[in-house]
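There is one chain below, alone, in structure tokens, taken in the form predicted on its own.
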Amino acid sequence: MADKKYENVEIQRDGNITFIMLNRPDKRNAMSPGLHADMVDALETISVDPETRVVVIGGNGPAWCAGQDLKLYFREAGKDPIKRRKANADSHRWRWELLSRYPKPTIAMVHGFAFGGAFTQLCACDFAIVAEDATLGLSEVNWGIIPGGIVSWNLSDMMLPRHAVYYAATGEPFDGKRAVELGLANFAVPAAELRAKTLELASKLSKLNPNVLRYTKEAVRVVRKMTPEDARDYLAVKQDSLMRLDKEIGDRVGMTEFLDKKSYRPGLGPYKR
């Protein structure tokens, strides 16, 4: 499909992997009302793109995302209640409502700086690969506000409570290796290898059955907040729904591949559609 052109976002393609790049490099990709609107449109458009199997959220220039653009998002938009309301809705829409429930697997590819509000989309993505020398942090405490939106909730959901309180209360930055230790990222790699390693993971994901992958990531996110009893019931219904959606997952293919043809053994590779 022909890609739309945006003022604040750039679409890049590598086969069936689509990179959605924040594109305000001179502002370290700080998020303006315009960027929020562009990201809503880009994510909604790519979500139904048959050529895309995996989405990577990256950033052009020296930073992944420096948080909200204080001047444009808070001060300028605050002068017009309608614009402020739309900016707030778009901000939450793409960073959480869309990304945390996205039908395709998503990877945050983080380099340079990731601060404040950027933590929401970092936590919303299914996977995260960060450069070892990336700098992440919550500096809000230094200028008299708390990590707002749902950033504080994101922290408490991803990190152990002691770590969440420490980094939010001190504003102390940390690097990519520490981000992995804290549970914010899957891997930290040398900056020069970031895109290659991201493509490596994306390629692996693109070879999996898309329906199984989607239902799996949705299930893991949801059951974490359930009781064991509710989770058991939910997962049974989820599996039944998957089998109705994709007939190849039923006994006709899934169990046949595993039990009869013996084409899959744990550790030797995934079942591919």
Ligand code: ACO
Contents of the next structure:
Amino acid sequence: MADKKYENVEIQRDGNITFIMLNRPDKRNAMSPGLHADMVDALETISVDPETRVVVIGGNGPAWCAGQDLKLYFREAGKDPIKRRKANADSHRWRWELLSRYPKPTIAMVHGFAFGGAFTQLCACDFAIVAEDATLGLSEVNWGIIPGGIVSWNLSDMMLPRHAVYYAATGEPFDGKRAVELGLANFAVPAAELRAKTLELASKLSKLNPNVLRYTKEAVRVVRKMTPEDARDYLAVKQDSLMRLDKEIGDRVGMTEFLDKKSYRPGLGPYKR
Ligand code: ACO
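Now show me the form predicted in complex with the named molecule; what you just gave was the form predicted on its own.
After this comes the whole thing, all chains and molecules, with the earlier chain placed first.
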């Protein structure tokens, strides 16, 4: 079935990898209330799409995302409490509630610019690959606002405290290589190689058992906020649930291949599926 057409978002496909592209290139993909509504719909639709194994969040045009749209999200919607509430709810829904608990692996593919509110979706994605020459920044201080929504929380969750306070308080921009040093991205690559490197990671992820991948990323994120005792209990129950959900895991196919058939070594990669 053909993908839905949106005003502010474009769906692109490369086999079982689905690119959800912010699509307001003229406005550097600044996030308007319309873009937030489109992203909620697109992410909800793709979350149950059987053809999609991995989701990439990208941006059309010269920027990944220039943050919240200062005109449409703050100034215009701010005049109408109902529009403001809807925009605010949609903004949080896709950037955090949906993305940070997404049932499929997600990769932020960042180029050009990423500012302010864009840090929430950057941190919500499971992985991030950034162009070396990208410019990222917490420019809120320049607007006389604090990193709101949950951006301040995202920073303190992902970055070391000194760096989080420094970049939030100064608004100083930094490049893709620095984003890796700060813990915000996995890799920085030349801009010309960004898509290829993203596809390489996506393709690696698409070969893994999707249930194990999903449970692993959920577990690693959630246990950070638990005591070791709670984590141990949670992980035992989670593993139990995984074995019941997935026949391949429940039947211990991997163990049989390693111990009995001697046909594969788990330390070196996933078994052929
Ligand atoms: N909100 C509204 N419009 C924006 C935004 C934004 N965040 N960012 C860019 N635009 C618009 C510009 O107003 C301009 O519109 P126009 O063509 O109608 O005049 C268009 O996008 C292109 O912007 P330029 O500044 O001309 O593009 P350039 O490539 O030179 O610079 C850059 C890009 C660096 C991203 C610059 O636009 C900028 O600094 N934007 C603001 C970034 C920012 O501070 N974001 C945080 C917002 S606060 C928050 O997210 C909580």
